[in-house]
Structure formats: structure tokens, C-alpha cells
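First, one chain by itself in C-alpha cells, the form predicted alone.
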Amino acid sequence: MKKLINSVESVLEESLNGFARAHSNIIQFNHQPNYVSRKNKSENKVALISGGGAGHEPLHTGLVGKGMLDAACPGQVFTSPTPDQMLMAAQAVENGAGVLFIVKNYAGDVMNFEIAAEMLDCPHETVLVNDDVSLPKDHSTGRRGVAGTLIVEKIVGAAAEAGADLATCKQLGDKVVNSTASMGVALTSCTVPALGQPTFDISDNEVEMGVGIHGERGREVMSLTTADELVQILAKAIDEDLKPAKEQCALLHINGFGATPLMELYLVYDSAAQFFEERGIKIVRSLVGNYTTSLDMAGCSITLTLMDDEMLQYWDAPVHTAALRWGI
């Protein structure tokens, strides 16, 4: 294992310290329990809180700031944050308009956010993100929440910033989730520092189709083929799930898993955009880069969100976070 760390035990704390130093004008870092919150608290605004295991950076800590999250709770690598982190973060940022938890659909995240919500003494709601179409809708644990989470956090964050109430933010979040589908492919596994070796074995001439963001195995192992052919598989699954109408406006997000260069991600974007445009879908917004990563995994995911005028307005609204910023 080759990693720029001092010790397995200290890597998360030291990384969060560095993040807080680098972005001290935007966020502040609370130690024990760990959470990151906006530096300038807005009054009487719905507070948005998300979180999950470390290793997906910049999700979620890099999305704390004006126009997105009010707080993010990082757990250990690929491990859910604890209820006390979520509760303390919520109490720190709640300012009279209630709390909206944005939760990726993983058993540990769901359970711990539910426990925190039960202990929270203020109005609260939860948006559950389950955009991974590599799993069937009737899967025993439901579909996983993956790269579509960022899109939910951006659109709902802008609505909250504009003064939308808790019920409206919850309704909008559910609408974005229902309009979003994602699927990914891995070229390599990833190495969790505490494990010291790749999460799964994959040969140089294989890819993992439908991989999760925690190094989980996908729906099948396939032979490595061209980018266009891999995109066809991913985009077809998304298209069949969302069933977009012709002339439907959409946001296309190509998300890198951490070790794939932008040159390749933009190639994937071009191929995916052609796929959807040939089917009459209008790609009106885009996002390309490493946003929901899986440590040092090579590969990417494709996310399509079907957009209406309200969602476009909130996507375009000003945002100022470590990872996303425009209109400021």
C-alpha cells in the first residue's frame, strides 16, 4: 500500500485539519464529535445536513457552504458517522426553520440518521437518495445512494438559501431523487488504509460493471472494452430506468471515482451526451470531475437528472463551497 499518510489511525483527523485550514473562509471544523459546518450561519433558514464515511471526498465536506449544505458529518473511511455527530451538527446549525437530513441509502447511514432525528428537538425531515440503477428497485436493501447525492444537495441547498420552508425542501429533494439515475463502472478496486490491500481483485483486462462507491462488487465482471461500449451499457440502464420523453431537458454528470484523469472523464461525457441526444434528450447542464469518489479507485459513473424550470433555476443559483462555486 502506497499512500501519503502518517498513520492509519490519524489519517482522517489530519485530513480534516488540512481541509479546515485550506477553506477557513468557508467552513469550520468541530472536533469530537467530528463535523464540518458553514462559517457564516444564516438566520431562519432550513438547515441541510448530510454525511457518510470518509473516502468519497469532496462529498460531503466539500459541499458545505453558501447554497448547499450547512453541515456534513464524516465517519471513518467507508463507515457511517455516528448519531452523536449528526445530532451535534444539527443542533449547531439549526436556526429556527428546521433540519433536512440528506441521506444516502446505506443501512448504517439510514439507521444512524434515524437515531439522531429521533433525539432532535426541532422540526426535521429526511430525503433518502437511492439513484444507483445497477440494483433493481425491489432489491432487499433498496438501491444505493451514489453520485446523484450532489445534485440533490445543490438543488435543495439553493431552495433553502432562497427561503423555502422545510416541507418544500423535502418535497423538492424527493422530486430530484425521483428524477435522477446513476450507474458506474470500475477499472480497479480501491484500497482502504485500515485494510492495506485492494477491496476486491480484478485483472487488467476486466472491469466491474455497476460498482458501488464503497468498493462493493458490481452486478457483473466484464472484459475490458472501448469507452463507447462501456458508456452504452451504463447509459442504456439509466435511459431504461428514467424513460425520459423526447425534448426532455437534463443534467449530465460524469463522476470520477478518484483515479481516472479528466481527459478520460470528458471523453466519457462526449460519448454519453451523444447517446442521450440521439434519443431526443436535451443536455442543458453538465458537471464533470471527481465529486463522489471511492478513494483511489479508477473508473467513473454516469448520472442523468431530468430537469424542469424550478430545478434549473436552483442548479444555476449561486454556490460557494470548497468543491462547487459559481455565481458568487
The other form holds:
Amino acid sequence: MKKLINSVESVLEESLNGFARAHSNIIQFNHQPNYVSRKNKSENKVALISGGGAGHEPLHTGLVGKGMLDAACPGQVFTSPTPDQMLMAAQAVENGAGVLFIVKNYAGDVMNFEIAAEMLDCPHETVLVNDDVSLPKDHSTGRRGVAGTLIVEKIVGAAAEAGADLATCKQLGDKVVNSTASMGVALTSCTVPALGQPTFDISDNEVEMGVGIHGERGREVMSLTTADELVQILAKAIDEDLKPAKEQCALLHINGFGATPLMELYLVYDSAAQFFEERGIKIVRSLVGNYTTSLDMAGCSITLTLMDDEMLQYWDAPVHTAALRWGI
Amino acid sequence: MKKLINSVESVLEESLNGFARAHSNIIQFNHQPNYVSRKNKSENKVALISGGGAGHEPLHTGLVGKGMLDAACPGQVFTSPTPDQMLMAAQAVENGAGVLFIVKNYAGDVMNFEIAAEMLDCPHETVLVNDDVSLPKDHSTGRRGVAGTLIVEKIVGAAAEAGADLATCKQLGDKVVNSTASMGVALTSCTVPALGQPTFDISDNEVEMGVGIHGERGREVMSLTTADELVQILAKAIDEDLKPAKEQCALLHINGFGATPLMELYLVYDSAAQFFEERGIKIVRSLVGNYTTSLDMAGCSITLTLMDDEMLQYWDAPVHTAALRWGI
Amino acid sequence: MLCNKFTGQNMTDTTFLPPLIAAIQAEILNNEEEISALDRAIGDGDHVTNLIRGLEALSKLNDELVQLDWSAAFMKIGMTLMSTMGGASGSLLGSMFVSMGKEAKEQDIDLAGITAIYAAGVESIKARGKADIGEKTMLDTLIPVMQSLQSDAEQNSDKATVLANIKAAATQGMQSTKDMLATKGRASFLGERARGHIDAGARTSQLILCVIADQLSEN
Amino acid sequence: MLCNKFTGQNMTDTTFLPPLIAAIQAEILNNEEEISALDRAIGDGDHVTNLIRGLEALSKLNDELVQLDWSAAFMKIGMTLMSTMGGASGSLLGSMFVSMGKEAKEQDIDLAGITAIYAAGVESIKARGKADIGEKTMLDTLIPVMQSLQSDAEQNSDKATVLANIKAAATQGMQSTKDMLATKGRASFLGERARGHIDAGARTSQLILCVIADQLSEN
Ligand SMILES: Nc1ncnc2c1ncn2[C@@H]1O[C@H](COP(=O)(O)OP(=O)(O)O)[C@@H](O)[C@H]1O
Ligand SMILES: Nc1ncnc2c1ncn2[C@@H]1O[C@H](COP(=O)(O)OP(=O)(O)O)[C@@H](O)[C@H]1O
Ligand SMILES: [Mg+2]
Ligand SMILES: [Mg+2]
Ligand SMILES: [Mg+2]
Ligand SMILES: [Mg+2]
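Okay, that's the form predicted alone, but what's the structure of the form predicted together with its partner chain?
The next block holds the full complex; its first chain is the one shown before.
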């Protein structure tokens, strides 16, 4: 294992310290329990809280700030955070308008957030993100939440900033989730520091199709082929799931898993945008980069969100976080 | 070689097409010769042009836009662009106030830009970036230009946007170069598409200390050790080169080479910031992420720029490019 | 009350717990590589790390634990696991012990009582995880053990039999996960590819239950 | 004028160029792996790709080239290399041919003229690259060949001698880079680590010059 770390035990804490130090103008980091919360919060605004295992950076800590999250609770690498983190974060950032939890659909995340929610004594709702169409809609545990989570957080974050109440935020969040579909392909596994070796083996001419974001195997192994053919598979699954109308406006997000150069991500964007435009979809917004990562995994996911005017307006609204910033 | 590409021959063109498509609101892409230029340029503003081999994305194409570059000329992967690219780009974006070329100090870049400059018949100047302190100041070819280039482009870009004339921009650029020092360490090599294999071999317990940004070997091989110890070596070389005064304000930039997770880059930031603060330097701005990359190389560089009020003000000025955006 | 035929003379109070936790810790560390490989094969590889983190936190509770009664000790263990482990297993094992703590208030510490307490724990996992036997999870170890305890409590079996049955049920349950399709947890994402691998949580549950049985048999 | 003792009967005009370019292309492709490894070892690995790109562009000039006189053909070759190769070698070889084109206007195509034209090309590389012999670059091949041409021109050597001397000078020059420290180009960044490796540009220059000599000997 080759990593820029001091020890497996201290990597998370030291990394969070660095994050807090680098962005002390917009966030603060609470140790034990660990959570990152926004400085200068607006009064009487629904508090948005997300979280999940570490190793997906900039998700979620990098999305705390004006116009997005009020707090993020990072667990250990690829391990859901514990309920006390969400509970303390909620108590710290709630200011009268209730709490909205944004949770990626994984057993661990769901259950730990659930326990926190049960203990919280203020109005709260949960938006469950399950945008990964590599699994059938009726999968026994539901579909996973992957790169679409950022889009939910951005759009609901802008609504909350604009004064939407808890019920409205929850409804909007569910709407974004229902308008969003993602799917990913991995060229390599990744190395969790505590494990010291890649989570799975993969040969030089294979890819894992339909992967989640925890370095686990995908739905199936396929031969490594051209980017266009891989994009076809991903985009087709998304298209068949969302069944967008002609002339539908959409946001296209190409998300790198961590070790794939931007050069390749833009190439994938070109291919995917072409695919959707040939189907009559109007790509009106783009986001290309490493946002929902799996440590040093190579590969990427494609996310499409069908956008209406309200969503577009919230997407464009000012945001100031470590990883996403515009208009401020 | 595992890459999301269609063919070695088409990767650059397709990637640039995707980039142009994703950011059509701020830039346009000219084919043959290849250059990316800014939409909506200000009148009578010094035109800033940079360029270099591809494979460093987002540098330089991702830094074209309001408040930064007017054009960027991408060569083939790790290969300097050709003079016709710079010449045509200059003719396209120049609008009366002259052209400032920002060139990283590599034989190929320097000579190709030089040939373009010789053919250009409008006032022009060149800022040569040579921030890599892994080489002695009196190195036979001069020091290389690495991650500090972005900082030069941002600060001079803001000055040009504010109306500074060509001589002022040139002078400011030289000042930023003289106030900037960088050094990097690589944990892996990277794979140039046309080569199909890593540029160099490196064992699991070694690092290349003092690398450039073209996947080449560094100054020396060292044992892989803790992040803190690696940071010490890099930061010490920077500190000894810049010899900052106590209480000096500075910008600290941790640049990922492409395959190193953000988690590790923030950990390095923490360690480096601590190092410099212990020496009495005030870190007043930060930039952490993959900005000057070497395809899928793992590792990072540290850049420190000593900042005065003018530079700070220009750093903070609004910028709207694909990779760097604030205030707009 | 701990002094009875089943629990033995020395297990009079929660002083039983620190050495038990140490024994479990040792057993999990002994099998770390194997467990890690199991979760890497069909999960994300962190299960053993999560469990070790939880056990380490428990091992630091020594003095605190021995001052508590069984109910409070279980609660403390549950809260500690819940706030240190994370992951699916953290919320589940945390819930289990909190529920056991609640149930322990109502029960004596004899075979019937222990059975009721354990069953309350297992039920809370089923409820929290929305899962049952046959889904390729820790429940495939935990539920058979509950059934064996219940039948031994009914038959008032002797200690050796009870303990042997716990170990047999746990081991058989753990092994049954090998050929299952997973319908809960991360392994469910793999469909047919999950077959042929034992579930990591089922394996650690089995290891833990066997250590408990062995420790009880020495008392 | 091409009809003289040195250049031979068939090399009357630029129709000589297309087959020469094809022969060079073949030779470089034949040695692609080796050249790539040389630039990977102490550079960034792209030199052979850059050269192949340039040669491909030249090979598409066939019809255009044969209609030009030597001066214009060299200019065209220089501009083509310059706008397709990129890298250090693109600007250098581009400059070389542009300068050769300029000098060809002033010279006959006999041994003295060719020597003067070639020397003008080499001088432009020295000027553009701010480099000289002994710095572990293509100049370590190019300059010895210039010196051999100059001495053969002075002595009015016969064709076979001239060509043999070109090949010997190029090969010896190329090999001399092996033990050098580099003071120009990327290899300079490696300090002592550059020793023991032949410079990629020196190797391709040598391969090209040898092909030219062989082609000329057949005329
Ligand atoms: N819904 C569930 N019900 C019961 N057990 C579950 C459930 N989901 C997961 N598990 C158990 O948890 C184990 C995984 O725990 P762990 O690796 O710590 O968490 P995570 O899956 O979040 O990475 C699985 O091996 C399985 O035994
Ligand atoms: N300043 C220079 N003068 C002469 N030749 C040089 C100089 N710099 C580099 N070279 C030659 O160029 C070759 C490298 O060319 P190439 O790999 O195409 O470009 P780059 O170094 O930009 O990647 C070197 O092997 C060397 O022979
Ligand atoms: Mg996990
Ligand atoms: Mg190069
Ligand atoms: Mg796990
Ligand atoms: Mg090269």
C-alpha cells in the first residue's frame, strides 16, 4: 500500500484537521464525535445534514457551506458514521426550522441515521438517495445512493437557503432523487488504508460494471472495451430508467472515482452527452470531476438529473463550499 | 494500460471536445490548430496565453475564462504545443493591449513559444515560470515550471482583468514567480496513452523525490516513509529557497498529481501548514486539489507563494473558469 | 441472580465480562485476515476493522463495566459499540445489546432468563435490519443459536449440552450462509456472485458465540 | 544542381525525398520500442511518438514536395515538423530544416553546398537550443557529422568515404551520449542518474543520418 499517510489509525483525523485548517473561513470541525459544520449559518433555516463513510471526498465534508449542507458526519473509511455524530451535529446546527437528513441508501448509513433520528427531539425528515440504476428498482435492499447525492444536496441546499420549510425541502429532495439516475464502472479496485491491499483483484483486460462507491465488486465483470461502448451501457441503463421525454432539460454529471484523469472524464462526458442528445434530451448543465470518490479507484459514473425550472434555479443559486462554489 | 478512451490517436481530440461541450458557456475550442479561448472577453485587456503538453488537466484549458487566461494551447500528452497554436490563439484573442505568454520552463515549451513570439507582430511579453526548487537555482537549463503556474495565471489574470497594461502584467508575473516555490514527490509513475505502459518502474517501498510533472523520474529515489517526513523534505527545500520573513503572509497550495485521494492531500496540507506556521509564516490562503496533474500519477507537490496585499487582492478577485471559480 | 446451575459459581456478576471481552478480542484478532478476506470478497472489507474498533473500546470499559449490573452493562456495551463501530454491524450489534440491557431488567440470569435476553437482542437486529434467517447475514448465526437456546431452556438441558448446542448451531448457521444468495447487506448487490462465500458478520458472530460458550464452560 | 560526382545521377531533384522519407519512417518504426525506452528512461517517453507524428505528416506531402526546389522543400519540411511534432525535438528539427531551406537558396547541391546547408541547420539547433556538443542531446550526433562533412568537403573525398564517415561520426556521436551527464533537455533534471543511458534524440538523429547515407549510396 502506497499512501501519503502517517499511520492507518491517524489518517482520518489528520485529514479532517487539514480540511478544517484549509477551509476555516467556511467550516469548523468538531472532534469526538466527528462532524464538520458550517460557519455563519442563516437564521431559521432548515438544517441539512448528510454523512457517510470517509473515502468519498469531497463528498460530504466538501459540500458543507452556504447554499448546501449545514453539517456532514464522516465515518471511518467506507464505514457509516455512528448515531452520536448525527445527533450532536443536528443539535449543533438546528435552529428552529427542523433537520433534514440526506442519506445514501446503504444498510449501515440508513440504520445509523435512523437511530440518530429516533433520538432527536426536534422536527426532522430524511431524504433517502437511491440513484444507482445498476440494480433493479425492486432490489431487496433498494438501490444504492451514489453520485446523485451531490445534486440532491445542492438543489435542496439552495431551497433551504431560500427559506423553504422542512416539508418542502423533504418533498424537493424526493423529487430530485426520483429525477436522478446514476451508474458506474470501475477499472481498478481501491485500497482502504486499514486493509493495506486492494479490495478486489481485477485483470488488466477487465472492468467491473455497475459498481457502488465502496471499492466493492460490481454487478458483473466485463471485458475492457472502448470508452464509447462502456458509456453506452451506463447511459442506456440510465435512459431506460428515467425514460425522459423529448426536449427534456437535464444535468449531466460525470463523476471520477478518484484515480481517473480529468482528460478521460471529459472524453466520457463527450460520449455521454452525445448519447443523450441523440435521444432528444437537452443537456443544459454539466459537472465533470472527482466528487463522489472511492479513494484511489479508477473509473467513473454517469449521473443524469432531469431538471425543471425550479431545480435549475436552485442548481444555479450561489454556493460556497470547499468543493463546489459559484456566485459567491 | 487501462484507460477510458476509444483510441490512442483520438483521446486528446475527444477529450477537448468534451471539455468544450461541458463548458460552452465560458470557452470555445478551435480545432487545427488546437486552442481553447475565452468567450466574452473584455475590451482592450492584455491577452493572457498559456499552454503546454496535455495530461496536466485542469491546467491550462481549465483555467481559461474571466479573471484568468484568454487562451490555452494544449499539445499532445506531455508534449509542448506547436508554434502555430500559440500564434493563431494570440491572433484570435489579442485586442489591442498586447499578449502575455505564460510559459513553464521546459526546453520544448520555451522554444515553441519563442518561435511563436518571433512570428507575432503585436506587443508581447513572456513570463517564464520556474518554481521547482528540487533543482538548484543555477541548474543548467534553469528550474522547471510546475504547480506554481496556476498561481501566476490567477494573479496576473486578475490584474489584466482590472486593466493593468502589458508591462505591469509582465512585472507582476515575474514577481509572483519569484515569490513562489514548489516541490513534488511521486509514489507511482503514470501511463502516457501512446506508450501504453508506465514511464518508469518503482518498487512498493520507494518514492521519487523531486519530480516534475511529466511522469519522469525525480531527483532521487527514497524509501517510502510517513507523510510528515516527506512533507518535511519538500517544505524544507521550499523554505530554504524562499527564506520568508517572520509574519510573512503566504498561500499554501497542495497539488495532487492525479491519482492521490483528496483525503491524503488534506493530510499533507495539515502537515505542511503546521511546518510553515512553526516557522512563523502566516498561511492566509489555501488551495488543495488536483490542478497540475501528471495523468494518473500518485503523489503531490507543495507550493508556497509569499503574498503581499496586491497579490492577495488579485488572488481573491472574481474568477470564472472550469477549474477555479469564485466571486462570480 | 447469577448463582445457579447453568451460569456456574464464578459467574456471579459482571466481573465475568472483562476477561470474556479480552478472549473475544483475541479470537477476532487471531482470525482477522480471514474475516477481512470474507468482507472484501462480497462486501467492502471493513467488518473486521469495525469490530476490532468496537472491541477495543469495550476493553477500555473494564472498571466501569464491573461496577454495573447486567442490564446496565449490556446498555453500556450497546452504546459503546454503537458509537465506535459504525457500519451496518455497529448499528445492529449496538441495538442488540441495548435491547438485551432493557430485557435484562426483567429477567434472572438463569438459562430461561438468558434465553429471553438473547432473544430480545436478536429480535432487535431483525427489526433494525428488516431481515430474517436465510438472507446471508449475521442473523443466520444468531437465530439458530436463539432457537437452540429456546429448545434447551424448554428441555432444561444441562450446561454442557446447552453450550455444545450453541456452538453447533452457530457453526452450522455460519456455514449455511456460504451457498445463499444475499438479500440484505452489501453482498446483495452482487447477485449470484455472492454465492460460495461465507458472510463476514455470520462468521464473527459464530466466533464470538463460540468464545462465550467456551468461557462459560470453564466457569 | 544535382548532377555531380557526389550526389549521383538519379538524385537530380526532390523526387529523391518521398522514398527517403518512407525509408526513414520504416527505420524509426522498426526501432520504436528501443527509442521509446530511451526517452522513458531519462526523459518523458514521447520522443519517438513525436517523431513518428512528424514523419507521418511529411509522408503526406509527397506530391507537394516533388514540385518544390530544394530550398522550398526544406522549408516545407521544417514548417511541417514544427507544426506537427511539438516537444523540444519538434522546435529543433523544425528550425533546422527552415534554416537549411534558407541556406539552400545560396548553395549548389554538391558536397560543399550540402555541407554548408547542413551546417546552417545544425547552427540553428545550437542557437535555438542554447546547446553545444557534450550536453547529451541530438547535437552529439549532429555536430560530429557536420565536422566529418566539413573535413571531407575540404579533402574532396569520394562519395563512399563521405557516406561511411557520416555513418561513423553519427554512430560514435550517438554512443558518446551514453556516459555523459546531461546539461540540456529533460535528462538534465536527473543529474548523475542520466549517466549510462543514450539520449533518445541522439539515437534518432543517428538512425536518420544512416538511412540518408544508405539511400545516397544506392544512387
Ligand atoms: N440488514 C441487515 N440485517 C442483518 N445483518 C446485516 C444487515 N446488513 C448487513 N448485515 C451484517 O453486517 C455485516 C457487515 O458489517 P460491516 O462490514 O461492519 O458493515 P458495512 O456493510 O456497512 O460495511 C454483514 O456481513 C452482515 O452480516
Ligand atoms: N536544448 C536542446 N538542444 C538540443 N537538443 C535538445 C535540447 N533539449 C532537448 N533536446 C533533444 O530533444 C530530445 C527530446 O525530444 P522530445 O522527447 O521530442 O521532446 P521533450 O523533451 O519536450 O519531451 C532529447 O533527447 C534531446 O536530444
Ligand atoms: Mg462499510
Ligand atoms: Mg515531451
Ligand atoms: Mg463492510
Ligand atoms: Mg520527450
